[in-house]
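First, one chain by itself in structure tokens, the form predicted on its own.
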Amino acid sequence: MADLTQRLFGTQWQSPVLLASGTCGYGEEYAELIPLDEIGGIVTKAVSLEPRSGNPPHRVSETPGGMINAIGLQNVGLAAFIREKLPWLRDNLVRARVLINVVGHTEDEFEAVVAGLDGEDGFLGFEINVSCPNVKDGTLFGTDPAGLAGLVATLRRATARPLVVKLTPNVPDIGLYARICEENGADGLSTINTFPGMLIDVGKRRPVIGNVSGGVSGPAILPMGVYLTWRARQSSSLPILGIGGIRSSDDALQYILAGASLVQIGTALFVDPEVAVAVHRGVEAYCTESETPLRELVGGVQIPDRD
């Protein structure tokens, strides 16, 4: 069999294949569905401060080629956390990594999550999610080049653990953030979380989302993800996550050439929990029918002279 092998972030991970934050809850939920241990991890359902309780519906709703959402980060709060979840992951995971989703209004309150968490067991490290798209209020880390700075640098003194920065596509320049983020002490990125968009109700005229606009996720992305990603790879040595429409091992596989060396998968499992399985295998078997071990398809893609 092929070898999917990576050592990042100090760890050995059996398969590029994670369950990205916000469409698996914090693991338990998707336990009798998917054998979890199979895959490579998952990157747990946000964590604030604070319990949140998160946006008006409607919340979700199908567009061409994927969905809108805009839940608003609800989630039970650092300390509910603590004690209802990370017992759970810290029980039933043994080869899947888990990455804990952090968000916050400002930095203090990242700041206070991370070191919250620092001392506890059953998580590898954390993905900062500097990029929600639904959100109003606070600070707007991922497109304020002067706060991202600032907030790496707060939680790299905060956290010995992996830092892996949740990147947004509504930036001109992507590849000068994840400078920044490595540049402040960040160990990885994730690229890219949702796109902003908004549908309407023709016949009410009324917007479909309650929060008026929500993230737009799924295939759709899929060109935008890879692409952003490889701009990422361009100006970072960073380890990347790559994320955004992947229902397929070849989707995949068109993250990792671009320069992801793991991904996540997100809406595909809310039509087929048993995705990322399938992707794993598929991943394993252009591996071996290629007789090229996973690490060395990273970065990959075969880009022609421009002369």
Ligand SMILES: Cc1cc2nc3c(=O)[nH]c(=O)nc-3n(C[C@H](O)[C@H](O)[C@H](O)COP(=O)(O)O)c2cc1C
The other form holds:
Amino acid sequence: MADLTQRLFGTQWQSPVLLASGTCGYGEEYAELIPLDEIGGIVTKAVSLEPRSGNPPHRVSETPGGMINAIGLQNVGLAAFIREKLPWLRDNLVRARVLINVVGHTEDEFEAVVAGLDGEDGFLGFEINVSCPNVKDGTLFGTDPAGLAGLVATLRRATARPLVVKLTPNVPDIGLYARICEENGADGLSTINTFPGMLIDVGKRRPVIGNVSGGVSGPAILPMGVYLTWRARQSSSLPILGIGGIRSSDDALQYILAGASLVQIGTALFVDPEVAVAVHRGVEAYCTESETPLRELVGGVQIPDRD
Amino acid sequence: MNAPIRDWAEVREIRRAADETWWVELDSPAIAGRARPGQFVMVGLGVEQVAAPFLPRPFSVGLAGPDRTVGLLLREFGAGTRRLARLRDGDRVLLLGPLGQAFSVSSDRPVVCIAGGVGLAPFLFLAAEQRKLGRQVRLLYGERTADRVFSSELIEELTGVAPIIYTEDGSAGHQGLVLAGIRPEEEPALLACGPTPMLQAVARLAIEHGLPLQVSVEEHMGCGIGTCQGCVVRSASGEWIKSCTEGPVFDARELSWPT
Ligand SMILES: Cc1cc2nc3c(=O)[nH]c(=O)nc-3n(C[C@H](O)[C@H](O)[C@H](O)COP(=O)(O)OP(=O)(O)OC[C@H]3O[C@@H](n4cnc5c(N)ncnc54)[C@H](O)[C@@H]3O)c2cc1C
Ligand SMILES: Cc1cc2nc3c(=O)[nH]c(=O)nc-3n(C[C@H](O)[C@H](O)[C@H](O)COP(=O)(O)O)c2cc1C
Ligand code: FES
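Starting from the form predicted on its own, produce the coordinates for the form predicted together with the named molecule.
In what comes next, the whole complex appears, and the chain from above leads the way.
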């Protein structure tokens, strides 16, 4: 029997597979399509202090091997999230873990969302989004070492719950940011958010996306995500949630071997909601065949000597 | 709301219906059994391949046949639809549906369907159902030119309704825009699906004459089920609302129309 269980962030995980922020709403929408309580968990759409209305359309479009999106973090805001969304998560997910993705324009706003949620039931911890390319200040903290250090330290004081920081790929050295998170008290890292990109309609000679630029996701970014996960692993000992382009168990295993303890699936859910369970089963089969518990595969890539 | 169904469906038949335009019948009893006119399905090829269409594409349910098939009217537009047009009998596609809000039709007013281009699709389904209930439907259908006009024999075969055809250059049916076929004095309930400029023109006319109007809108989609917020249109109060779950069929008064 394969052993997929891991003890991370002070809790037991039955599966390494989570659904990525922004691609599974607040869980409820996929409840009838995905047996959520059989997978590792979900990360909610970003929650901000005030509701946000988001960007003008088009907000999404296909790109080679993936998609581009500029939703603009449209969300119901903290108060409505607690009132309307959190109860469903609390009442329906028992074994699956819930991380709440948090955004803010300022350190105070991030802190207010974390503090406002801290005393509520129905979730495990926070994924701090300092890496959204689709709003003006979305990567402000994620690309400024001093700003990131201050933010993580502040949020660490605001909550004892697991604090995971979701990093942007759009920096010269992701290792630096991984270390800053660790030094300032974060419990984990999510690598990676989308890559900034642009798509032009040559017939109209206009950008396809209403926001002009957007974030690129899907299979096209898989190798970059695997690499950046591996780089983050070199610089920090925090558990990592690997994200970017996963649509099969082989993809997930690449992240795991590169150093991720858990993985998240985003864009591929739009193509086939069953991919989440299929990835879980495939990882299970790999562990069975190699007679290795999942936790021993984490970071297990063998790098040959190069001389 | 019933949860959408995920179903690998076999292509039963694909036949050419006009230039770059195809009628596709898919074997999906579960979805056919639940679909209502105005609802749509996401059509994809699964996660094993990454060429367009990688993201599934939205299509109106063009018919939910008595033989439990889902009919789609497919027009080649870009890389994704061109690929789907090359499907052959026996190929399989991954469906998610039925999705979104349907048209609501009551018996107390004559129903006029205003279709622009592939906006015809939901009205094939609607007209067929209304006919079965013994109700009259006027189906106004516009295209740019004759070679684009979906075969009127096929329309009659599928629905029992003869379309009133308009082309911009007069190469088939009446010359002009479908709008010309609306007779406001009959106080019809208007249903419209087609390009945005057409919907805007119909909305202006409906407002001017105080006629009830439902429109089916098109916007790029990610998930089709309300999670990604990708498919928004502007509501009358200026909010961005999701066309996949709150639409694609809206009462025209719920949306904001540029003046
Ligand atoms: C609710 C709904 C019902 C539809 N019903 C039908 C139908 O019955 N028959 C039919 O032929 N077409 C229909 N369409 C339009 C069809 O979905 C698009 O033509 C198709 O997505 C274009 O994909 P492509 O790869 O060929 O084009 P590309 O332009 O190469 O596509 C690039 C990206 O833009 C998106 N996109 C481009 N045009 C549209 C559009 N008009 N609507 C939504 N997304 C678009 C694609 O999904 C893709 O992500 C419908 C659209 C919607 C929203
Ligand atoms: C439509 C869409 C919305 C997203 N919204 C968020 C969000 O609110 N917060 C966030 O941290 N990441 C968001 N992401 C990024 C994903 O969580 C993920 O990091 C990225 O898409 C890469 O994974 P994938 O290739 O599996 O999609 C979004 C992605 C998509 C496609
Ligand atoms: S397409 Fe994802 S919310 Fe409508």
